[in-house]
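Next up: a single chain in structure tokens, the form predicted on its own.
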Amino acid sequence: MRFYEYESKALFRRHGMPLGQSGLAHTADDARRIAGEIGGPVVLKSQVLSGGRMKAGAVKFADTPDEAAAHYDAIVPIVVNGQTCRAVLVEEKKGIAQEYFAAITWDGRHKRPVLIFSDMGGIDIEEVAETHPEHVSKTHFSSLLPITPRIAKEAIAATGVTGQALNRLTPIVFELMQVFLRYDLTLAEINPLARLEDGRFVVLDGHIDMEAEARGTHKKLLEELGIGAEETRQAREATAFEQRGAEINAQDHRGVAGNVVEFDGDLGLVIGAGGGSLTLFDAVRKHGGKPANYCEIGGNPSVKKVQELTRLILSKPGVRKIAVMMNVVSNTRVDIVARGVIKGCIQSGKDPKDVLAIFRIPGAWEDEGFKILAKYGVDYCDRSVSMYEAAGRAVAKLNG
């Protein structure tokens, strides 16, 4: 889940990284205001969960607090990669002497965090690396042993960096570090980290992104950041639709029924089991299939949890059928799920054989399920038919 910029900046400030002076406005007035506290320039930038600020126009600048109460306005209004504004930070504005780049991610590839770093901030790092890439470091480092500011330094001073800046930078990119690891995050970037005309250090613009799962034990921050348990952000704010997700996986401790994410497709998916989920999405595509929703079930979730998430699904306009389907082998009860999507399709006024244009969960029970969708008229098969010709059967159903 990904952090609007003032909330990244805000868990950055308790670590005592240096930030420049800021306030978030919700008003005009409001940004008048706190331009009046800052008694300078100041910079005004649309809070979205999105790139592109500065060429949409949701970025600006302003020498006086009118200025900048007239520039909410003009903000405000605009819409960043089909995103609608938050609110408007409005921050101190200095004169940058140099401007860096670092990040910390996970390198899937190597099963570790990875810090890069560049001293050609201010722009996208892919170019730099592209076009000048003596000026990007990438330093690997643990997850589970204990680190150091010598790794902070060591992928500073690879890019040519020394002195003063060197020692200046090395705290504030091993607090980064630290955050990351601490908060479970899948990215910590300050892009750009600027040495002012003044001497000072600062940090422009920040992004966060935290593992999903991770929700549950950091509920106490995101709730001291403002962050709802609704809120189920990716690049974007959630949608209705994936709020109710959200609140249905909630409502019961039972198996997961969540990471609803809403699509403009008309065929309804009931997919699970961690990677076979994205399989199954993929395969889907493949087929020509055009998915209306992803979603996850597994860990034998209530009948309760299935029939309401399977509500859900058909309520979405557009949505004809729905496939049901998981990995090739599960411990998630077959009748289980089967009573549930039933009673969802009962319940949503549809007849199960019309709208579930297959079923297939390999997993306990298998017999009883069985028994349940021949009940129904509902197409169903086993393990011995893959997930890749599942998700063909779905499509193939729904197109016919």
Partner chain sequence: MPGMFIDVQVDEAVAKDPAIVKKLVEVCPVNIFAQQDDGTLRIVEENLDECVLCDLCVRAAPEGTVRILKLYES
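Since this is a predicted model, take the numbers as computed values, not measurements. Rigid core here is just the name for the largest C-alpha set that superposes within 1.5 Å across the two forms. Residue numbers count along the first chain shown, from 1. What changes on going to the form predicted together with the partner chain:
- Core-superposed comparison between the two forms: the Cα of residue 12 travels less than 2 Å.
- After superposition on the rigid core, the Cα atom of residue 44 is displaced by less than 2 Å between the two forms.
- When two forms of a protein are overlaid on their rigid core, residues whose CA moves 2 Å or more are considered shifted, and residue 33 is not one of them between the two forms.
What I would like now is the form predicted together with the partner chain, since the data block earlier showed the form predicted on its own; can you produce it?
Chain only, nothing else included.
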């Protein structure tokens, strides 16, 4: 769940990170007043959940309060990558000597957080990594063991930063690491982190993404930041199909049969297991298939949940068949999923053997599950058939 810039900065401020004087404007008069209070040149930034603000003209500079008010009126109507402006952040404009980049995100491959630091901030970090790799450091650290400022210091020093700058940057970056861990974030980024002409450092822009599942844990913080429980902060509003998927998942505490995302293909997917959903979704596409949906099942959902999910997917216009595929499972029973999908097919008025392109869930209680599938004539396979191959069979059957 992404935070707006002003929310990210409010969190940074709580943790003592250096920030410029600023205020959030909801009207042109607000912008004029805040600029007047700052008493010097200001920058006005549209608060949208998207990058590309500068390019879209949603960031403007003003030397006077009246100019700030005029810029406010110009910025508010600008839609940036489909995102409308929530408010305008009016912030004092600084004389910048150098810009840095600091971010912590989760590295799924290493299964640890990674601190990325560069002494070439303010621009696209991927571009810096490609053109000036010596100016980017990547440092993994533990999310379980205690962390120390030394990790941050070494990461900064690895890009060639020394002396006073190194000493001043270290506590800021270390604090960012702690914020990342404390609030279950998936991204904590400062870009740019600026060294001013007078030698001070200040956070000019920040991005925070919180793990959606952690919203309950950090309910108090979110309330204090003014983030309502009803705000999904998704790239787009959930479709009716997706909302129904969430309802199905919420109807029973057992397992997961939800996290549905709607696509416009013809192959419905009931997929899951430890990253299996993404792998299988990609495999279907690699074979030329067009998924009608993404979803996640696992953790032993009830028969009813699987049945309702199956019915939902089959009710989607354009869906011709469903592929039921998972990685090898130990915490989800094959027979329970088999009962659910077959029941869902029959209740939808479909013959399971016709509409189920493949059932590939090996693991716990698979013998029992395979008996059920065999009785209904469903094409199933065990772990000797890879997920990739199973996806290929499903696509072939749909097209065949």
